[in-house]
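The data below hold one chain only, encoded as structure tokens and taken in the form predicted in complex with the named molecule.
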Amino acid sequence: MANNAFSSKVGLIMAAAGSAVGLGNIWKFPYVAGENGGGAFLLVYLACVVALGLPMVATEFLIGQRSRHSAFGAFRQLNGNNRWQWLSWMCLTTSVLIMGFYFVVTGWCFNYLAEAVVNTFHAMSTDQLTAHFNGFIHSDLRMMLFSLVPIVLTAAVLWFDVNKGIEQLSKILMPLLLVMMILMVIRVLMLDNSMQGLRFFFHPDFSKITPNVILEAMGQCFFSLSIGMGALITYGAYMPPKQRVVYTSVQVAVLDTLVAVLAGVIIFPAVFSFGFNPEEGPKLAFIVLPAILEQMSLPWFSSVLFFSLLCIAALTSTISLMEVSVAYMVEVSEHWAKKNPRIKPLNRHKSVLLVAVVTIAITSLCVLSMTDAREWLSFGGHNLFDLLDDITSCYLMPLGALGMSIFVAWKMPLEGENGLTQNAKGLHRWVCIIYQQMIRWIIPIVIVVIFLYGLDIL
């Protein structure tokens, strides 16, 4: 249940944007775009944001706003029975699996911040930066320790309930991150060959658009906007009943996409100028960004500032990610305790501990799966880290989104107390009607078709 309302509309938008803007934009977007044809991917990605992402952000906000519950109670509250409860369990599973690999990458950011402080990247060549990263991901102990740092920090924020303070802080720091990124764009555009990178990123080669590229773009869109796992339902629960969901959704989607595109405009020109390969995969941002930061004026200061901001952007996402499971466990245990007096409900602190322990376990397995080819941690040639990344973005989040769109489209009427057009007049009423038709027909069909094509089933 919503236990603390947001002080203002801007506060809510900033909090939802803080959850959306994270490693998905700066680490994942450039590497997935690089692997999937650059400009072709960008085009499909933008189409996904407009056609699927935006209506789905609105859908999750609506579920929260109308039910006043988080993912666990929302479906039961709106539907009056348990029939849609599987969807809420899926949200929980997705959030736990995402944490498993997200904290590993957040650990990389903290490691790079520490190394920037001691000036490790000074005068390193392209090859040295690549070798440096490969060396790092082959030392389990170091990676494990650095993943523990954000897990402990995130759990501490949730334990002491100081999320409000972090939100205040990120209201100042997120704009600073944007300014820093714009400065990096300017520097990167002055490099030799930068135009080649821009061409790669903005000039779509239509022959590269394959079903798999479309599936990847859809998954990336859902991941980046934090859709399909109930995170935005929780924010919706804090929204005043009169707040217009559509406008808030547009603002969050635009901000998130802007940061992703900026990350691409920083990374790709540098990739071509320094002679990196755009298809490097998950390591791309971590070998290219230090090289760019070394080219800035005040390189030490720039690197430390940038990696600090990156760590904070990642933390605002991990906080909201972990909150999904923590709130869920509290509500599940309360629900069970009501039915069975022998079960004691978990309080918030116990729930934070439980979730943190599970997260540490999965994160450690991911770390171990990367360092050496450990057979028991790899499946079909993919290690656990890649697998979790893939399963959540390409399967679980789209399936969650599919379920939620069907739920809202068919379970929430247009008119009446809980109706979609409640309070809506004029143009806004029309937006609601078009929106209902979209989530009734277009969105479910598009998700299913992309899914079946991407998996080679059609």
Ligand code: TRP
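Which structure goes with the form predicted on its own, now that we have seen the form predicted in complex with the named molecule?
All you get below is the one chain by itself.
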């Protein structure tokens, strides 16, 4: 990993924020907030980001920075043995499975961007848009083609070294994303009744804060910040040794949360202005929003702008997801080449090709599971697409985060040269003490609660 590193602090922050910012912010966050009380959910979500998300972002960065390895070598390097190697396999498995269904949704975004460009949604009613969306997700060939587009684009970025590929593109995409979102915010705030949507989003009804809302907010926080899948460990390994983990973590968490809040400011005023229900769920972005955008002035421009937002946000996350596997494959091959001279290590290019092929295979199976072939790709009443989403969100990500918090709290020194205290010079000591207690006790307990909730035990 020594040959790969971010060349600037800005590049690292943009790339790491891009890893966190994705469809979870612009597509998933608004509909989950809409289903869970708007302002009530936002309040709980912000508390979760500060109390849970921020410490876990710092934890993953710290693992990567101190080990100078991807998830494969990080735990062995820091612990001196293979007892925690199961965490590295969990990170790889989680990232690969997430790519399987995430690229499908990213393909939806690229398809809808192409259709927005050719003005497909003009004069369509909500019922027609619903039929159009259902027809698309059951069209295996079209879905596969549009899922292939982001896979190829992501692999093309990763073909180059980190500072020439990920860093340079992140410096372009993240500022572009923020500018486009601000333009959308200005546009929707000019609509009639937009203030009603803002009141729904920013005025909490405390009676709607239930255990279910709290647990949904915790899960969304982990998903949005890319916690528990090894992406931030990998980016931490590319972090300059002297860069402050705490400050970087705060900047990444703030940028990620800002994008989620801006997405809510875009969605809810538009939803309320045209009389739609904010509790529309996952179809909000692909059925309700096209209907709303077609009723706005400059509908073509508004539609192209919104779906461009979704595509850019999706790509910033797919890049980090695939980079986890690419870095992992490079380190695995180097590890075995040292043990057996006859084995040739994989270079970055070969690793990118290998990961891309595996991703295409899993993504294709997810696409087929949503079409007429879904019977042989159905497990326990869930198609493969939904199953991978459930397994990663409810089980693998919480377990990965639990393992990392325990590892850093009990197996990594928090004092001395490799500890957080050394890294956090300039901060009050009580910040380090709070962090230590959070990852030792509070966060593991909370993650166990989330896990039990995912198992329907709670």
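Positions refer to the first chain, counted from 1. Heads up, when I say rigid core I mean the largest set of C-alphas that superpose within 1.5 Å between the two forms. Predicted model, so just to flag it, every value in this text is computed and none were measured.
With the core held fixed between these two forms, D192 has its Cα displaced by at least 2 Å.
Put the two forms on the same core and the Cα of G107 is off by less than 2 Å between these two forms. Core-superposed comparison between these two forms: the CA of L396 stays below a 2 Å shift.
Its Cα shifted by 8.1 Å between these two forms, S207 is reported here after superposition on the rigid core.
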